[in-house]
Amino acid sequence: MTRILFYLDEPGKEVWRPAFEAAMPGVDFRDYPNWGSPDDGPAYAFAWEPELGLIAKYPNIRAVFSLGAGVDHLTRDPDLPADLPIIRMSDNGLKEGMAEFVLMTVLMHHRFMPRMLVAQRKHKWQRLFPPRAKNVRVGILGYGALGIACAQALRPLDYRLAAWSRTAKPAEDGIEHFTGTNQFNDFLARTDILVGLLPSTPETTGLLNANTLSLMPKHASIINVGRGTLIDLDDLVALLDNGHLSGATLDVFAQEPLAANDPLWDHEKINITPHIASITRPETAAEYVARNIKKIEAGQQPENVLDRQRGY
């Protein structure tokens, strides 16, 4: 029998046992702090936030599987095992709800709907005419499973697509691919609409500061819906504030929830969302967990295993 440890410290976690139990029929699923003894025998982790130190002390978990596609809450327990595998969520449902978060908010920023709603609070008629999607240059910075789906749900718009990894990706029609830290530079260059999809490792906490923000065209736009560690908030705002940047969508932040009284919820410029872009969702996520565990089982490579070097 498969024992399910699960984890997460939220309202709404009722409706995770029974897409278990529908994925996995007989599974053992105890919900934290019911997690039972480490002599119950093998389990695997699926685990959002879990409390420091708690991973380690049931040495019965083979693998751990992050709720969401972001691993920093795991590997931020330095008393989490260097030999267990962690596995990043990367379901369908996930990279669903990203790519309609991202289409909705490149269109956004396209069509200058946060100027838009600036305009109508003020009871301002300000008709505003923006070009054509094929003129609008999108950078995805990241291009992994989710920003895959982004450009997927892109390219039918005829935006002109390119993407920035840290590594070379397959040459495919329509993306523009740049590669490592040589053309970095040029990628920020050419974007006019930037999504933010890069994990959180020493080397992107603060990527994008005064000095990167600043190589892209003027009234350029971010999205970021990655880490929230990505961008150097101070930068960002003094280059909105300067008309170097038009508008930015902030789904993430390096501490959450922002807080209540923190000046940015009151940016003309800024649009806030509480880290909702993609939500994962019980019914894909229990499937995606039942097929890597037979994968396990199996003495297969799961999908997704982390590397703990690259921090991805």
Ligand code: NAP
The other form holds:
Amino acid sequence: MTRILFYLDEPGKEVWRPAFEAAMPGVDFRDYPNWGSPDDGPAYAFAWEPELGLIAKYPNIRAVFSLGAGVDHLTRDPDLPADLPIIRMSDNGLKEGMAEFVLMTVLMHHRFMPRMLVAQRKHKWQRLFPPRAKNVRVGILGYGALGIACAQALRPLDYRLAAWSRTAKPAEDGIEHFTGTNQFNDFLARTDILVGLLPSTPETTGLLNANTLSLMPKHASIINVGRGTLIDLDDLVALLDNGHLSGATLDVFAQEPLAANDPLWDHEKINITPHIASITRPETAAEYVARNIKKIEAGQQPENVLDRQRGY
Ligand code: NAP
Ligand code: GLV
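Beyond the form predicted alone, can we have the form predicted together with this ligand?
Starting with the chain above, the whole complex follows.
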């Protein structure tokens, strides 16, 4: 019988047990703190932000499935065993959710919706006339599972798409690829609406700052749905205030939740969502975990294993 040690400290987490029972009939699903003893036999952890040191207390864990695509919530634990495989979420539900959110927010920035909402609150009849989508340059920072899903959702609208990644990608119709630090500035200089979809690593931390954001065209806007560590927020605010950038949608922050008294909440050019761009969906995620446990037990390589050297 497969044993799942589940850790999630969020309201509504009860939906996970039936999803696992449907995907893995007969599963022994244990919700923390009822994980039992490490002597109970082999198990797989499925976790989001587990308490520090918890995973190391259970040497019977064969692999940890991250409840999200990001793994910073696991690798922040100094006691996480160095040789334990970490499997990152990459189910279809996560990709669909991110594609929906990015499509919505790119359209909002393209169609000046944040400015319309500000004008509405001031009872101002302010008519703004957006360019055609084919003249709007959208740049996706990070062209992995989620970046690709977003590009697929945006393509039918005819945006001018580009993507930036660490390693080169094969040529593709309708998307211009930029690779590595050498091509980062060129990518920024051609991007009107930037979508941040990078993992949090030492290389991506602070990548968007006064110097780099200033390379973007005047009136460019930023959507950050990867991790908050990407952006120096003081620099972002300064560029919004001096009119170089026109707006930002921020879903992720270096410190979450964002403090209730943080002035970012009230900034007219910033839209904030509470890390909900794409929430892991129980049905597709449980199937993903079940499929990968089968692979592990058949001696095969599971999908999307964290490369600790790269950090994603
Ligand atoms: P992924 O498949 O691993 O893709 C990551 C992409 O980032 C890859 O294209 C990778 O380049 C690129 N990259 C990483 N480090 C880089 C660097 N130093 N320079 C240039 N490119 C770099 O990950 P994913 O599944 O798409 O997820 C991306 C991130 O989204 C997650 O790590 C997580 O933080 C975030 N996320 C947020 C939410 C939310 O609700 N806000 C939901 C899910 C995920 P290569 O292709 O060359 O490897
Ligand atoms: C959410 O932030 C995720 O990493 O899936």
